[in-house]
Every structure is written in structure tokens, then in C-alpha cells.
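In C-alpha cells, the next block holds one chain alone, the form predicted alone.
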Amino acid sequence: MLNEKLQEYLDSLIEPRHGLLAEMEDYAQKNGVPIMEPAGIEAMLQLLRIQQPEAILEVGTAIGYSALRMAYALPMVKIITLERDEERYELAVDYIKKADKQEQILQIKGDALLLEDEVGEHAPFDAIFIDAAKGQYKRFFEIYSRYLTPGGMIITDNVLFKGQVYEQKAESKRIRSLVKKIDEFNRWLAANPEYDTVILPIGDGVAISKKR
């Protein structure tokens, strides 16, 4: 993770969001909905602009914020996004409708661990973004990486988990268990012979894995 002053400086250079996106950020902050941090999402969007994917799979819609950011950045891309939480799914439906992006973003409701057959109907994908249950990252990666095009890219958020992955200071047993799973995922990913992976210490830690 970057030191606080450097992070504040970099964040100050990011253009503020307005309109619907600002509304969504405000809702997320007030209601404890996890959305990607500004520096992390800007890095992801820049990588996607360079790659110019035709189809993206997102594991973890939440309220639709990152899906809309990707849709705005890449108006021609098709996005398939998965969410199991009923309330967040419905909020995402409303926000995506307000943005008039229903044709570009296809929402699928359900547990991503159980949606492979349905998702497979929309494959292949040039990029996959994983931002869901952190304890299941390895399983998400294993299930959906088989639908990635050659040379495709998988982006995984929160892989440094607010620094706890390397500081090992979690107090509760539940968080310690989660931190251990994320650390194991990071090490497995770094050693995966099918991918070139780098972890960027921005936002909450973003892993970029390019298929060889």
C-alpha cells in the first residue's frame, strides 16, 4: 500500500465523478457497500482502455458501480456481471437503467460459484474482473479463467486487504482466516504457470494476471 501522503496526492489528481456516479459513491459510503477505491479503479480502466476488450465478465456487481465505470470507459464492450445479494442486485438494476446501459450490461443474479453454465453461454471473455467474496477468489478464478481468451487478462481487487495480508495484525479469528485465504490466493496466483501476474499496491491492492 502506498504511504498516506502519496496516496492523497495521487487521489487529488483524479477527476471527481459527477451525476449518477457521484450519487452511487455517496450511497456506497453511507451504506457500507464496498466499491473499488479511486486509484484502483482508474488503474483498471486504463489497462482496459489499452487492451480494448470486446467482452468482460465481472464477478461481483454490488450496486453496479464498477460495471458502469467500465461501460462508460469502453462504450463498445459487452459486460456480463454476477451478483448474489438480492438488494444490491436490484439497486444495480435501477442504477444501470438510469444510466441507460441495459443493452451494454447484462446482469445475472445468483451465486457465482453456481452460475458457470449460464455464464458459459456468453463466453469467451477478453477480461475478467473479480471483486466478490474474498475467501472464494481461488475458486472464482479457477471456474471462470477457462472462459478467458488467449492473452486475456484477469483483474482481482482487494488482494492486500487494507494491508492486513502483509502486516498480519487481524484481531478476530474470522478476519485472520480470511487474510490467510487471500495470502494463499496471492501466492498461488504468483506461481501459476499459465499467467504472468503482478500486484499493484494501489487502492486495496489489485492483481493483474495476463494469460500466457
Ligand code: SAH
Contents of the next structure:
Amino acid sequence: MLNEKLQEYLDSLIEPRHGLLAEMEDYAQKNGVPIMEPAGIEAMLQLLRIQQPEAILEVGTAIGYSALRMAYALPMVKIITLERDEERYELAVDYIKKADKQEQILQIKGDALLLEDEVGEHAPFDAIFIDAAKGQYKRFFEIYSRYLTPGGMIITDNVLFKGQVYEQKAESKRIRSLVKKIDEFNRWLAANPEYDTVILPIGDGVAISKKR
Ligand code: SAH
Ligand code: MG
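Return the structure block for the form predicted together with the ligand; the form predicted alone was the one displayed.
Let's see the whole complex now, leading with the same chain.
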């Protein structure tokens, strides 16, 4: 996304993680789990440190990596996180237990498109992090934004999808259609009168939307 040298330089300034987080990064890498990229997650955590939310909703737990990063960065925050994949959900249960953060992080297993009522019981949220199926971003945004507090923030990951969204050179039909959906989401978001949005070209592209 950013030129490679710049990316490498910025990444070299990020403190390496140790212990459990390093173990999780290693697992993610070996098993193709798309956890958030280092520069992207650092930017998100910094915004959250500034915002100091009381409650965060995460759509897409995977193995619990970003949830734990947020929990460590904001020891008082309550996190609700959604995951539909059984194996990843269970791995996240184990990792979160190992980190002794099960009081702070509530995991819900299921399809985020169907969990609105259950999530609603824990609303409202000061921040929402959308990091699940990219073709459904608009729907996740529409479903869960109603539970956002006034002035709250919605962070959406992977909105530049490895540069494919602006390169428009995808080979397969499936990727082309996904890229089109992400592009439509970005345009819809940028033109949404209820939010101010900026897209940061770091990590895999991170959209920051603040409710007006
Ligand atoms: N936020 C994580 C990475 C999430 S990867 C981190 O940075 O550590 C995206 C995850 O979203 C995958 O594990 C996938 O199974 C899950 N997902 C995709 N669509 C979903 C849906 N509709 N409901 C719940 N989870 C979904
Ligand atoms: Mg992501």
C-alpha cells in the first residue's frame, strides 16, 4: 500500500510483541488467520486511547488478537466481540482465558448478521470495530451503527484490500466483485451525512468514521 521502504521503516519502529501476543501472531501467520496488520492496529489503538471508550463492539473476533490488543491498551473498557467460525471462536476462548481477560471481553458465537438483538442487550457502544466478511461491511455498519453513542467512532478494517480497491487489476471474478463492493462501501461511507470519515492508507486501509 504505502511504498515498501516506508512501510518497512514504520513497522521497524513498532515495538515487537512478546509472550501470548507473539504466540498468537505466530499462529495467525502459520494458519492464514487475517489478524489486523501492525501499523493498522497501532493507529486504531492510538485513536481508542484518545477516545477512551467505555464499551467497544467488535465484528470479527478471529482468534481474539485485536480484542486482546484493545483490552491491554484500555484496561477499563468492556469489549463485546462476534465470531461465526467455531474453531476460531474456541481458539479465542482459550487465548482470552490464558490472558485472564474473560471478564473484560464477552465473546458471542454466531453470524453477526443475525446477532442484533443479543448485541443490543449490551449496547450502547462508544466504538465499533468492523473486521469481518468484506462483502457485508455496509450491512454490518447499518445494523450496528444504531447502537453507537453520539460522537462515537466506527473503525472499519481492510477498506483498501491490499491496494486492489484503487488498482482495480484483480484477476478473478470473485475478487473483482469483492473489490467493487468495498469500493461502493467506501463511497457510501464518505458521502454519509451522519458521519465524518477519513481513510488511513496504513495496514490494509482503515476507515475512521465519527458520528456527527
Ligand atoms: N479482528 C481480528 C481479525 C478478524 S478476521 C483481529 O484483527 O485479530 C475476520 C473474522 O471475521 C474471521 O474469523 C471470520 O470468520 C469472521 N466473520 C466473517 N464474517 C462474519 C460474520 N458474518 N459474522 C461473524 N463473524 C464473521
Ligand atoms: Mg482485517
